[in-house]
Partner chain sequence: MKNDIILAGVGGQGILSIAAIIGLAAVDMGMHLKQAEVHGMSQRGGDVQSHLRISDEEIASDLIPKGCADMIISVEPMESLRYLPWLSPDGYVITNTTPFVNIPNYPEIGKVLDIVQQQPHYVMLDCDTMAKELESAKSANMVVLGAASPFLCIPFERLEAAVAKLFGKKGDAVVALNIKALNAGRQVALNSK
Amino acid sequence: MQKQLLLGDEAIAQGALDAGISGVYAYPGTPSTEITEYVQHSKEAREKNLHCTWSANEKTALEGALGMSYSGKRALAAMKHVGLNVAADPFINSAITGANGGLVVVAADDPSMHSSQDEQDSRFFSKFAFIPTLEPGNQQEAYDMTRYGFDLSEKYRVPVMLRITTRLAHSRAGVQRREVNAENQISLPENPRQFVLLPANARKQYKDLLKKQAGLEQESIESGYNTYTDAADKKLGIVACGLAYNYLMENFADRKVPHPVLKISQYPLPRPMIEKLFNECETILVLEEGQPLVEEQLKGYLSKGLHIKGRLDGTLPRDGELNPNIVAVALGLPNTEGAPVPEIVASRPPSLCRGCPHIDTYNALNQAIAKYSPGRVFSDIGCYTLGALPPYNAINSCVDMGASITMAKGAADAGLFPSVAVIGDSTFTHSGITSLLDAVVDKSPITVLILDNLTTGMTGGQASHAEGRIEAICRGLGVEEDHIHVLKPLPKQHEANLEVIARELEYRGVSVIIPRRECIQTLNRKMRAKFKNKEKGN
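Any chance of seeing just this one chain in the form predicted alone?
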């Protein structure tokens, strides 16, 4: 097949399509979003009628994928690293239920926190769960490992994690496709109790999972994704994991490293290959994106008095992404980092788009709450989080999806009144519904603003599960009809909106205010598409 120029995310999506998936389940989150979008825009996916709509959150996504696997078909679940926190319950337990049809879970980590609250390393989740992990170092490996992951999943009847990072997800390279597999037929589990995690059954299946680990380690040794390259200078041995292997090789024009190199792209770790490196070398340098998972393991059970260098001893930075220069310095090569880029223009922080409906909402909220002491507005994750910055300085928290409502409730429980939550429409249906239910049950005196811009704006304008449903959801949870208000966030509506917000701030119960106006970016795209169609005469 012809080579294609693909993002790492797109290579994974194409690999899954060619592996014969029947569905992809995901919630948008950078840097994983493009995986699902690629499938949604794929002609092949449309022709096969594959499932590729967004899920309410990562937990429901993984559970949906697990259900497809139960039915014998192949499924891909995709999420960013903090989304794996949301999906942790089904992820950990899916190792014990096992898979039926192939199940691959993509976790896209974000070292350096380009668009995230933390830089956790998803490999810790897979190690904890005894789930095998694949860590591609380039786009071709991302494609090949996705296909291999489904085969591995079905061979051992376990889910497989594919762990990538932002730099791989959002860079392009040529990818050679292979033959396209047909979809699996529906085939229910041979063991009718496989997915029944009653304690007596779960204990048995957990023992079975532990027994599979020796076979999975042997796969790591034999698959070809972990390789040992010998070299003459054995004063240093290098372990390079996933994308870090590329950073290592970029320091050698002929791609010949003078030290033995163990490339790790499949877990569990191949112990015999590590022992070989340890037996031959005086010092070990561990290069890995994220946290020092491999470094800690090597210190734990194979050190034999050797000096192991990496992120823990300061040879490499403890936080942030690696790059070729950081690796060069760790190897004792010249530091080629140039002088800082001169500040020709003043740096400009991100800001809400001109015409964004959130601007009018924050202007009204700031004026309404000005008479109270500051520090009363709990926010969430989305475009509206930019309200923390000047000129608005309107919010006081951003922790995790859905936390705004429950933090406002906790503050109200402590006696803070008024207490306000700001949450987006998509985030509300992701994780805010249960939080609002807690507040309703306790009759908490909080004011909840659900900023409805009719899309999942922060990640590019994906469909929101909340569209057309927010008022009905709030009524169903028990919010009183008289305290559910829909506002139009426009400058000309400022005084009317201000009056509603000010009144509800004084209410000693749960009130919900829904400022609703379409995201200016999605509206612009619609208008441009309409204009182009008009030009074409459609």
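Please move on to the form predicted together with its partner chain, as the form predicted alone is already shown.
Nothing else is written out below except the one chain.
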């Protein structure tokens, strides 16, 4: 079979398909979205009727995957790093229950925060949970390690984390596929109490998990994904994790590093390999994409003894993603740099598309709220977060999905009136529903705008669970019928919309306003597809 050019994300998806998964469970989030989209567009997946529709959020996704694993089948869960925060409860506890069918959880980290609120390193989560972790360094490894992850998960009956970062997720290279495994048959856990985490049972299961660690470390030594390459100059020994290994190699044209190199792509860390490097080298340089997890472990609390260089002593920057130049400097090699960026080059931040419905909503909201003191609009995560930038300057917060409503409620509890929440349709069904329930139960005086553009816009227009359900959800939660309004965010409706918003801002209870108009991008895409079909029909 010829090599295929695949994104890191796509290589993972193909690896999972070939490993015989029966489903992928996910909520969109950059840089993980393309994993699920690849499965959704795969002919093979369709023929096998694999599960690949989106979940409401990362927690429901991981729980779905765990249920599939319980049934004996292989399941992939995929999310961005902050999605793992949402799924933390099932993630940590799935380590205690263990897996039945293979369960691989992809956590896609975003160092340098290209499209995220933070740059947390998911390896801390898996270490915390005692879940073995694979960190591929290239697209082929992404494919191979996904497959290996399922085998490892079934051999040890634990979930396995596959940790990637943006650069690998969104970079393309040739990938060689291997044979295709059949799906597992349904076979429920042999031990009927395996998934029952009552304390007495959980204690036993937890001890089992701890016992598995020695075997998992042995796997890290023997799998071939962690490699030790010896070299003559032992003044320095280098630990290079995941993608950092590539940046190291980039600095040596013949790919021969003069120092011993330990490439790490599998955790728990292989202690004997690290010990060898320690014993033979004077100084250790740790290169890792993300936060200094390995470096901190090697250094110990008091950082006594051998000198360890990395992000903590300033040899590498403390934050942000690595690149070949940063690694060159850390190695003491000459840096390369072209001409500086000319001063006249202006920054070009992302912005709301022309004709975006959010623009009309913000124009109305801004005018309605102008008579109050500023700083009372709590927002959320999505395209509408761009309303924080000029010319709108319309919102005052963006923290985590769903936080808009609950923060507005907390501010209202503190006495801020009016207090406003702005949340997208997909974010509302991801994490806003329970927040709204809190407000309804407390009869909080807040105005909630659910911006319904009928899609998950920010991540490229995936289906939204909210579609056609928002009013019913709000009514079901107990929002009063008279205080649920649907608006059409269009310039010609400005005055009418303004009037509704102004009135509800003054209401001392929960109001929900739903400006509803389709995202221009998904609308255009549909029109193009329609046009194409028409052409074909002729």
